[in-house]
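Next up: a single chain in structure tokens, the form predicted alone.
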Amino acid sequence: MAKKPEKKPEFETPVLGDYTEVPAVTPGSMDHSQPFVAKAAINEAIGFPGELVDNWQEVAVTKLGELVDNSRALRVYLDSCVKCGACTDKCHYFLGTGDPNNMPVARQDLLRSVYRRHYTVAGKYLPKLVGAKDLDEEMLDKWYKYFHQCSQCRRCSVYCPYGIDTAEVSMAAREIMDTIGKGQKYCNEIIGKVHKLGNNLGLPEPALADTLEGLEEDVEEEINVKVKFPLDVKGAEVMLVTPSADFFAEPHIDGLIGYGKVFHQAGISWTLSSHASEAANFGLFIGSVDNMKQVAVRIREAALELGVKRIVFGECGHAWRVAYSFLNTLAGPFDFLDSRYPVPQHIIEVTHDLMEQGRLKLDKSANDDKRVTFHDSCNVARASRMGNKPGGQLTLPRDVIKASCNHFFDMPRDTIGEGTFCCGGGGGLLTDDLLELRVKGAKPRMQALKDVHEQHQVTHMAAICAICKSQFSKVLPYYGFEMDQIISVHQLVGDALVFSADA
């Protein structure tokens, strides 16, 4: 029997059919949905006004001007849309809710209309003709609701003939709202915890050390091998930076166990850092370069302090996007690391290389109780790369899974790879304030999972993103699945690794 949600939902879960259908347009169906607004202390802790400033319209419009002046890409995105409709049915939130404001083009227009009003000639003199609008309280309210109904997954940009990136538009709108004192509680509170203690959970060093010590005992009891989970060890070869979810909850912690087993069997010395015990960087979600930089700099500081040779990132989607695309710009140069290795590396790359070198002993039959599919996390699939070949971010995780289990099956082709559907909880939306949105936004992925379950009797879905794992753990029961059907890729690896008693 599938587990039921913890409490009866106050909304209807979408019904899965034989295939994903484009819903009927239902204006205003998600107009009630919005996250909690951050309190003054939360905003101020990360450099924003505590409350809505008195001259907020003026400040917001000025900030918008600064953003388009500083980003040629943003200006192009706001200027180039021709309303062709290619993106209208590509957003998982529109497919799950039917709200027209969740069509990417309509969501963009909430910002584009204000941009046209103040920064185009036609918008200044003929506003109605070009759809230009003032930023009044009603518009600000729509911004807050619908720019927090975008997970910044960038699926729409794959299908846009002009490459317009709604994620960039959403990040700009959120940064403007933070600048005037209307920030989102979930993201801003998490960023503040990282600045203060180094991780999203606010775990102090003693609690982290105690958690890792307990993990060592659990693993030794399980496999009769002393696998270490070291913390703040100077001179280690590798500093692992992983999402803090890996320290306390399933299926995340099973992935951390897998990392430790890989390093142990390969004989690679490694350590975690209490100063930078968080891979995730929520500064990306709110479009704040300053906050992104502060989080990234902690990683540089920790690597220098510990004297490591490599920085390796764990299974977290947007953490890898920030690391792969921006880490050197935000906190570089990293010329003090070993030049033989890329900066940074993903744990999948490390494990894949070790497998190719024959340094890991695996028994795939250890996972014969599982029939596995793989969820391409959006920030990995569409905003990064792994290995030395184009598309490695799509092939390497599958290679690692196939080396660790005998039964692997991909979901339908149009739902994976570059066209993967978001889990529904990314982009800073993984909060119960937005549970209805998260459940409905998960519909396309749940449909694809249902298809592969019916065709190939798939029992588990693996992922390499902490947000995806947390999201699916929550929403799977709404669609009749078990919450533990979502697993870490390195859980499969860890379970397949073969150890001798003297290892």
Second form
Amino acid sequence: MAKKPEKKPEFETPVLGDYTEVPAVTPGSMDHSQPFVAKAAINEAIGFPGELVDNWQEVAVTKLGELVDNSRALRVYLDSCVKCGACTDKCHYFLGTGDPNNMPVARQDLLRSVYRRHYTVAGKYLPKLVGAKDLDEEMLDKWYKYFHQCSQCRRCSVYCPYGIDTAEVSMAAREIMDTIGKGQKYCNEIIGKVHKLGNNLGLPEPALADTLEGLEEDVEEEINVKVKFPLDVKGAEVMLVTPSADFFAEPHIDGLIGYGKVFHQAGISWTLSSHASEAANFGLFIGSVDNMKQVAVRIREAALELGVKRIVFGECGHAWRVAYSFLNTLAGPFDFLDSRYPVPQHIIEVTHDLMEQGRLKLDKSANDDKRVTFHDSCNVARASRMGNKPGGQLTLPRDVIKASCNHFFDMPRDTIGEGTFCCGGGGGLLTDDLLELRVKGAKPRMQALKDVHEQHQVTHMAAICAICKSQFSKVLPYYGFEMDQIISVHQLVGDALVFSADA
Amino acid sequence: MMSAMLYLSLVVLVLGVGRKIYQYATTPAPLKIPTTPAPTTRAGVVWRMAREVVFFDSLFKASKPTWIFSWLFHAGMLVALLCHLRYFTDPVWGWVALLAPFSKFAGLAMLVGLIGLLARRVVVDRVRAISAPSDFLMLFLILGIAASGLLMRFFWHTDIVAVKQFAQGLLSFQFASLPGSFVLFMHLILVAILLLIFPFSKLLHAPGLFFSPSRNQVDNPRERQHNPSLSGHGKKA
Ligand code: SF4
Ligand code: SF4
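I've shown you the form predicted alone. Could you give me the structure of the form predicted together with its partner chain?
Below is the whole assembly, all chains and molecules, this chain first.
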């Protein structure tokens, strides 16, 4: 196959200054950005009408009413915003583009104005006064554009005095659009693949088995230890559910190797499952509880079928949100598993425990060629937990990194932890038809990376999310970094692990 | 007339907000979505909510100017409201009497806060861009209430005794007439309007805050199955 020449981008990469400036409001600056619309077959495969239905306005408004009736979050959020503006400078997409519709409150208002028009007294009788609007073609067009410029990262909800979470609003809007037949190609196609083949890549079982075998050979060649990457082994203690990107993409695969090495050294028997060969659950992104549940139930089925005792998730942000926050709700109870461990567990929690118990032998100096920082993934930081204390999702990964390397430096405080910036590719936006948005949305993170690069000569940024890793590999070069400066946390762990000759 | 208007708006307020609270309370919250790090216990959530309500924690993180203006306004309003209890209690409750000397500072704090918020809405391009006419009107309405109150406090003193009789009359349904003061009349009309529109406007943020799942949920989805009916797997296995 001839290599496709890299197309020159038709946009300008933002320039990084000395600190992140809040841009001036620039109306319409991202009005041209929208993802490909899904074809009929793709929508139908996951239970939605193929094309825009005839009476779409009516259907959409009815659906909106249903959603509000069934979600306290949505109802409270749509009613409560006081337009204080506290969230307006918090979204990375606004910071990167200046488009006013990328201010979280303005994004919510796209839905809120229609809600007010149809479901509130003030909006019915005094629409102009309270900014209520009809759902017409122009509005639908805006919905499609700007609800696909939100990565559902929840940063805005941290700063809103009422905790209004634009992610919930975006999910609702996308669900409404799916219901009337205006689905997004990238997400819906992927969900279809998971339903059909078990993973986002559409990788069938034999191909997966092959890949894992190849991986075993590679690792043995490199470190002369027979680290196993087992598939569908009944009776294993741990079933690992990991994003399918871990099977082949860089730098994800080095993370997978790291998990394998950890299990190997700790002597924990583990297996992957071909039935649940994917941790990602894009049902979240389109706000479809039905699809999310269907994808989650695979994991329960696989655990029962393989008779494992524990479920562990690999490095993936939104997957960990769905796993941590929703798996028990959607597919529990998991009373057939070993009750001494939380269900599910994050691989970071597993490694952290083993480190505390002294069951891993690490030589930090193996990573002395790197000066490392850590990118908190939005869904991990703001929508999940690790360990048994609030905030463990922020401290545990750092503990693990610090135990694996000598040079660790955090990025500026307001860009990490609960205030972390999304990579720019989350929430179902990791697709090349949104490249401009992804590059611009990465600006705040790139700025923070530049800061630690200049102050502490940081060379590498570690992450625990498949989407973050793919996104950064792609956008780092736009900002003058190298694509391999993004690494998996478990790559650091794997490289630091010491295997004695007889292991 | 004024009595009737005040009664009417009070009824609308109570019924309207009551209906909304009922709606919020009965609308399901199918999934766990607290913004983390979040408390893992009920007591922790109470503490988190208390900090939000009293100190406006999240707003403090977000924007210091908005926080200070907004806090001044709300705190001032609270104290001013409490001071008004002296018209409704007889004999005046001890702590209300103690608070009374602060009422003018409370009113001034409201004024400063409101003007700050208004300025922000005009000056900051982002906030201007998200403001609807109703957002300005709301500020003017409350500014009008605060300003008319302060005017009576500092310049055009009204007959406090008569006002008290009027207020007592409202409580006992023995209507007294209002002292003939235009400023007082405006003050009360604006208050009545505020109460009337409360249930239909963004003032719903007050009850809304208490029902916001991102703030009031306990972070324990692994430990306790939330909403078991959703999974439907029940206690089997
Ligand atoms: S959830 Fe994230 S991407 Fe969406 S509006 Fe809020 S800050 Fe922006
Ligand atoms: S911070 Fe919250 S209340 Fe303020 S404008 Fe944004 S969404 Fe509305």
